[in-house]
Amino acid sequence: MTRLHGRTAIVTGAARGLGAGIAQALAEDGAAVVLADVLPQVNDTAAALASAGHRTLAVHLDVTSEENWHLALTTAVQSFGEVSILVNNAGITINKDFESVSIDEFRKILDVNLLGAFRGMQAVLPSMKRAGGGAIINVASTTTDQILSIAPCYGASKSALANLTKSAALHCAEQGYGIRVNSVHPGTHATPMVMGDGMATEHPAARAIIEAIPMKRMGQPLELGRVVAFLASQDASYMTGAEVFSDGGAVIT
């Protein structure tokens, strides 16, 4: 498909995961794709696309950094043009319930998982709007709906992160940017956040997981990169404000 050919898109927390899989959806329909992240491991995703005969390229981006947003910008228009989508991935969990996180912990989840994506979201509007419009997609995750002991500053960034979303969709509708804002929510997904270092999906804790989704499956990372590419697409001219859930109807359970 080639649906997004011309556009220009950044992909955060690109290196692996949810986000490699986005940034090779991306591609696969046609956009120039920038896979920004922390990890080194980013030139690796970046350079196997680029090897399948796409147009990407990797960037250092600290998502807290309104300086390396700035950087990453520059170096997405100058090397293929206005951005036109924007997907802010890039996200953190620390697993201590709520008598044992610490103020620190959670203000780290929240600089990344919601900060991260406001400074994204102001960051790229200006070359969205000189390129007479665009896509952002937010990753959000089903524990907006599903509460979570384990993860509660999680749980709390990526609900911060739906409101934000919707804001941000009413404002740009409001002032004819022809800018749409959605998020996403994945449900559980084999990436390495889930499954730890080579966990395989016959492991009892994996098993345990599988049987609690209705589909019996973990999601895997091109499944919800077919979402956003949707979402950023005018397939979904319409949309704005969404929440969008790719769970295996976890969340209806």
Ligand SMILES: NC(=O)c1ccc[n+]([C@@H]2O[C@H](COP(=O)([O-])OP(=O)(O)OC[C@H]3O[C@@H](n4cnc5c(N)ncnc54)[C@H](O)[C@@H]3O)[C@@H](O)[C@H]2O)c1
Contents of the next structure:
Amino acid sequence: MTRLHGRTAIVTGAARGLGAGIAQALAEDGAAVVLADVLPQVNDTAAALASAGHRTLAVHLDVTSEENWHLALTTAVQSFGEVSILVNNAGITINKDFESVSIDEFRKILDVNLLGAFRGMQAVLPSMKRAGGGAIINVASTTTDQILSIAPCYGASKSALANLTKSAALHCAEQGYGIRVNSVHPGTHATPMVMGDGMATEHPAARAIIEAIPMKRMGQPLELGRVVAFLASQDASYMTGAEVFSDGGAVIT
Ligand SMILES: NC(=O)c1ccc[n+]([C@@H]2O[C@H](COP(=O)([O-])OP(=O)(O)OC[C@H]3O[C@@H](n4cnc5c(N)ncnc54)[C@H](O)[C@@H]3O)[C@@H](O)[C@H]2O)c1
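What's the form predicted in complex with the named molecule like, now that we've got the form predicted alone?
Every chain and every other molecule in the complex is listed next, the one we just looked at coming first.
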């Protein structure tokens, strides 16, 4: 498919996991994709897509740094033209319950998961306006609807992100910018965040997670990527402020 041909996209947290799958899906749909991450591994991920014939570029971006955002955006525009797709995917979690987690750990999660996306949205708006419109997709989580006692700050950050997404969507619609802003809410996907280093899906902990999913499997990064590509495309031209779940039926239960 080439429905994103001529578009420039930035994907944060694109070195691995869901971000890498999102970058692949956008590239396969024709977009020029800037893969942004703090991990040097992002260079290899971008190079693999480039060797498959896609227009990609890797940049160092820590989403907690406004200066990094400015540099990443300048590089993207100079390389591929005005940015009309932003995917705020970079995220972290700390698995500690309500009594154990510290205020500094909570601040750290908010700084990446919530304020990181806020910085990104503010940074790209001028470029998107010059492009004549665009699409922002914020990667939230099913934890906006399913509360996990082991990750209270993570869930709070994602619920706030979904709320912020709607505010941004409303603002852009009211201003007539032609910029749509939506959130995707992944269920459990087999990524380093969930699987750690090398845990197999046969591991008892992984089996227990899978057993609780109605479709009895974890999602694959490219599956979420294709949902994001749809939201970025004109096929979703009347969608803004929406929460889109891709979770194997997890939030039904
Ligand atoms: N995997 C899941 O099951 C799942 C479910 C729901 C939501 N999510 C969300 O999807 C997103 C991606 O998760 P994942 O599972 O691929 O995680 P992951 O840990 O495998 O990948 C996250 C990426 O974000 C990058 N990152 C972290 N902090 C950053 C920063 N400050 N600046 C730039 N990049 C940074 C990491 O280097 C990494 O490459 C996250 O926002 C996560 O909360 C994941």
